[in-house]
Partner chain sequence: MNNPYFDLLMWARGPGFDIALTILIGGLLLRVVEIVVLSRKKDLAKPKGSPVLQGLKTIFTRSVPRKGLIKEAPVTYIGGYIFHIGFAIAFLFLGAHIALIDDLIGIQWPEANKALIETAAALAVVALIALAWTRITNPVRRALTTFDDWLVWLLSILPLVTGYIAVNRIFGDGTLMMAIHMLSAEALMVAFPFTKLMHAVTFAMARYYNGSIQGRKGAES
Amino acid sequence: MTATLERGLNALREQIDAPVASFFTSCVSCGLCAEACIFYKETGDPELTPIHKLDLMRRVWSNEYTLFGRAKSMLGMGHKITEGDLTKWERLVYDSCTMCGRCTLVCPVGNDIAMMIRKMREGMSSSGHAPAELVGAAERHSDYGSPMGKLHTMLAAKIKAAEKETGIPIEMDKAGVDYLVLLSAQEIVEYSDVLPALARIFKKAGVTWTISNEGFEATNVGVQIGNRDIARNLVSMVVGAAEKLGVKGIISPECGHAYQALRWEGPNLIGRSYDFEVVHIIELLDRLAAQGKLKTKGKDHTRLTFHDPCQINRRGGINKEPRRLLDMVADNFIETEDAGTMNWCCGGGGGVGANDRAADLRFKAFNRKKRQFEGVGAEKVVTMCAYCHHTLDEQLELHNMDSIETQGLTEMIGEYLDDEA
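As in the form predicted on its own, what structure would this chain adopt when taken alone?
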């Protein structure tokens, strides 16, 4: 056995704990998870079924942790694993799974299949079997504060531009305010309307906020690549900035895995609870509207629909909030088939969109979204995740559907904000 193979097997062994053993013991191989997977449904490839993606770790568990499997292994009849298997399964767990959690919701025995894929990624990344793009992003994030590198200068320029556009000062590193606002790299680089929208909304609502030079990036590449140490360090960076400034809460931006990592996994990652609230921007906007602090004027008459980001709706529980906000600013909003908690993934989350070799799979997977949008005759698609927004832009163009406009919900609320109410 080569050193690389042994390292890979050891990495997978380290992930096998009681929940993993329970999963493999209780799985009834019913196939329902396959019917819930966008990659399997749009390709028909049986290797892309969620349960098959976990087969490598299942083999290790069977060979070494079950009585029957150990007996077979002693007789040379176990499910052997080769270096070729590690290379093959790297593609399966990183290229054809966004950890969207749709499979988890349909599992009849309640297995969290998305969590299992995450465990597989933990083992694969530890053994050196992870996409180069995600490895590079993780290194840049750890070294420079963002997966896109050192964005401090660009952020300062975007803040200056937002101040010029709105006439509202945006103070960095201001202690004692209500909220520390996080941004995703995608919002800083691609979507410049976010900061002006936030400045106008928060000024009107009387919300005080700041951005920290020490922790402004919300994205958590550690979760995507499957490395708890990196994920912990990135959460700690943000938590440290919030505690230093003494804020009452952190606002997670329109970014799915950022919200998941900070809101739901963060306390477990750092081993303690927070002294502040973590709230998604759409949750906060909905709350402000309910309090009468957010009022809008006029409505979008475009035939529009909404794309629910997996980590924010299905795994994060934010479902009604964006719809209440849309009702404030749109009078021709129509839901797609399977909208809401069971919505289909955009196909780019979980690091898949940053993985060049997965481009063909992303294209095929998006056919499901294409049919959803065509089914309602959408002229505009609104979402509440910047990376979903990016993927929608990319795939609509590739599918010759770029006549459909895309927009983030925060920007849309800012566009229709009633500054005089």
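Next, give the form predicted together with the partner chain, keeping in mind that what was shown is the form predicted on its own.
Here you get just the chain by itself.
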């Protein structure tokens, strides 16, 4: 099968529902969404206005989902979508949007623009207009279980190393435990210090857990590229593993879109509710701390700040949890301007980080974070998403700021875990 314009349009047609119709009906073209968009703010390019990025989907809605638009189309006044339009919009829908959702929160009429970008990507991907890197990642993920290829051997090695470091055995594919732990490829490859941290925290808290060889990958390229068939397959791997092992819950690791994919999109992709819970690792750690099962000792005295991952805070609702945890382990924690719900995106999410074409945009967008970090004189940035973490590392280096240390919050909690208590 091959991607075609018609299949792309068909996919767009499938995406239009009452919320989308109400959003397009309500838009007054005020342009305030642009003021919230990191890509517009840092480039000043009016083409990057969020609502403009949805113009093709707006046309489908207008031409096919309104009586007035249908009448106009019949009179030959409908604005049709061409292959050329789709090519032009690739840059707008993939390169310059991380689906961070700041626009969604400032729109005065309440349009959920980020949600519509997710929908529009369905049409873009089905028409063959997704970035090559994301297509490659989707193929690898589907074929080998992870967007970075076959990581089973590497995972086994990292687990062995963690066991060695902590002296705590980590049993793979163990049925009947409390939680199935998922990891993002980024964590397996780049930030595997999270594994020993998890082992120690859970041992202390009395939480039983396992990792499945059949579904350990938390990320979901299908959600990023915008293709629900692929997203469904990928989420099904994990759900299948969880159900097979009979766990009480799945732990969504420090990864933004993975949390969206597993927690919020997953049930809708597979068409049924889960029998188990999906909990973000930071949510769980906060819960354990509240129950007195997570105790720390000592504090980090570095001047540190926290970077909120868009998909976990703004679009995931996990806001106070990381701050409560940080207060346990840091005494020089300072918030940047707009921190929390309206935090500025790192510029790498939503597949932008994997997209070579977007390298320049990503660099420019990071100027915002740069100013914010400089503004508070941060020596260290903590976050709770491995891909934000990765982007921070990449961009801090490119902006000659690599004196600033970065760390995942789980790993940091592990560092200050009170093993004695």
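For the two forms, the rigid core is made up of the largest set of C-alpha atoms that agree within 1.5 Å on superposition. These numbers were taken from a predicted model, which means no experiment stands behind them. Positions refer to the first chain, counted from 1.
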Exercise. Under a superposition restricted to the rigid core, does Ala21 display a Cα displacement of 2 angstroms or more between these two forms?
Worked result: yes
